[in-house]
Amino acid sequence: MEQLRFLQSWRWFGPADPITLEAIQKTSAKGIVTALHHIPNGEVWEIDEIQKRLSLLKKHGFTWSVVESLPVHEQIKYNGPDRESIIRHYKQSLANLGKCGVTKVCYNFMPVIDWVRTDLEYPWKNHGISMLFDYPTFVAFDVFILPRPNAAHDYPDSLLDQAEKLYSKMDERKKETLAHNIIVVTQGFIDGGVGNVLDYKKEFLRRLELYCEVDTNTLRENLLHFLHEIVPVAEEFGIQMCLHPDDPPFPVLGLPRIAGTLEDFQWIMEQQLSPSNGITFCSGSLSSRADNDLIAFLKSLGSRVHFAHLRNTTILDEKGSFCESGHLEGGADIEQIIRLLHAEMTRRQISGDQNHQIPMRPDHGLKLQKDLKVHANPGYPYYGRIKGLEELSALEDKILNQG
């Protein structure tokens, strides 16, 4: 029996990505994790567009290992008037991907905003430049800079006091930078955000208002409706859907979050028992919540993991602040995580599952000195991710050599 390894992969944001396929060829990655970012959310991914992307990747020696992502339109999440037609488009896109042999699709169900950070240039020890989520600073943005109506009701007085003190020390430039980073910079290149509009805060508030009557139960119901519609199509065309955890895995901006804990994922997996209803295991997102036990998560739901994002976080205080601390250092036991994922791949192989290999990509990365001269999307430095991929590969080698 062959020695199993992860399918080493690299996230690429398409032809507009400043990190080119030629640059990625110099890494050890064999698979590309990408999407058709030029197609507006909610429209059909036609076969010819999928084939063009496949041909481009093949020309550079890569496989299309995972679609990340086929975005879930906001109307699906809040049950807008065009929900059913948009779901039909989604199902057609899945069918077209399956016909082209692209069979792993990562997606998320986070309302309005994907990942949230308050500082994109946070020095982390002597290891490089990280990204930070500082909870009091985020509260200052939400309550005083945005400001979201009635936001103060969501936070305890002690946190509001801290946030107000931080806000009082910010000049106008710092306030604007914080808001622009959260709403625009971190979202625009991943099919999210409000787009290139002049009054981006007003547009952001308008989108938040769409969820004013959507609580946790309603968002869960909307996810179940989506899964009820798409899972049969995924089964028919051999596609594995991979739900990504919320980032951060707790409520923000008054919005419900429904995919942040083991209990959340157990409930979601129980609603659709099909293997096509699966998980993207993101150690970075999950480890940024102190009460998440990632080992227990994999022991419970490892059989539903079809894709892995590996990175680490360090929790900085009891409020919920954290920073991205590289790929190996932090609260997540990456060695044990790799062991459990390898055990799952072996189990699948022994059982005769032809789709037993799990694609893995080094998620995010610390910005290194050499990265200061290389333009890249926030969180996706070139050399920092190479370092992460090499570290993860070396750890995988160590585990395999130990038998």
Ligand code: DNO
Contents of the next structure:
Amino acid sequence: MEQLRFLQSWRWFGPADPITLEAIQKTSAKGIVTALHHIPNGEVWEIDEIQKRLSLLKKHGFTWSVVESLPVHEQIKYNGPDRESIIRHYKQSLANLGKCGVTKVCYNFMPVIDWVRTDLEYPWKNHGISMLFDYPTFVAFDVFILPRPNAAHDYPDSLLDQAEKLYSKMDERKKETLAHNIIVVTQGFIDGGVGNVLDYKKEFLRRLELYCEVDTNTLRENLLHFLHEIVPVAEEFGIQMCLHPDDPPFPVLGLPRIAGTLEDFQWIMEQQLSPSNGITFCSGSLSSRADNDLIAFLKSLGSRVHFAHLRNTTILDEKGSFCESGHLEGGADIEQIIRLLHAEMTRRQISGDQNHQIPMRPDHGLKLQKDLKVHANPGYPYYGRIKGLEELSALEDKILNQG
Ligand code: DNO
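Having seen the form predicted on its own, please provide the structure of the form predicted in complex with ligand DNO.
Entire complex below, previous chain first.
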């Protein structure tokens, strides 16, 4: 039987991405992970727009391996007044994608804010520039810089003391950069986010306030409602939905987060048993929490994984601080993860599943010397990702050769 490999993929942010399709042609990626970022969140992705993107990718020799993301509007997450009409739009977008043959759709269900980092330029050993989530710095942002009303109640005194000390040493520029990175820079190029408005802290606080009555259970109910509505459409059009883990995989800013652990995902997968209710396995997001066992995760839920983000993290303290390390270096056992994902592809192939190949993208990347001259979105440097893709690919070769 033919040996199965991942469908090597590359995240491209559309025509506005400073890293062009021509540049991506020079990598070994065959699939592109992208979204129609120009369509405002909540509006329908019309067939002609999807076709335009498909033709552009085809012209450059790529397939559209995964949509990342078809973003879930905030109103779906907090149950706003227009929730049902926005869900109808979402279903229409799914149907349109399915009609065009684009059948893997990544999404997340994190309220207000997607991934969170406190430093986007963190030198990591001699390996390159990484990104850091430093918990005390994050608390300083939350309690003193934002400041979120009553935020101090969420943290133990020892952490508040540490945060206060850090805060007292920051000059105005540093405080502003921290807030701007968390609220605007890391969110701006994905989907949603407050945008680069003048008073972005005020707008961010307004959005947090929309969740004042949304606790963990309510957010779970809102996710179930969403799944109940969309999974039948996904099934009808052959779409595999891939829920991305929360990053970091624990609550932040007083907001609930419900997709951070194996138990969270087991619960979500059990609520809708359809294979259309699936997972994006992100080794980076999941590994940043010390009590997450990624191998146990795959052994339990591998059959629901339709898309893989491979990268690694190093946990820096017991509070929850971590940094992104090289793709193969860090707490996650990437070799074993690849073995398990390969076994899953083989199982699917044997069971006659035509769609057995799992797309994988090297998630994020360290900024290397050469990346300092090429503009790119934070976390998505050109050379750092090529290095990641090549390292992952070499590891795949080794695993396949060992049999
Ligand atoms: C950040 C990404 C996330 C991810 C979304 C998926 O670099 O990993 O923005 O794409 O959460 O919906």
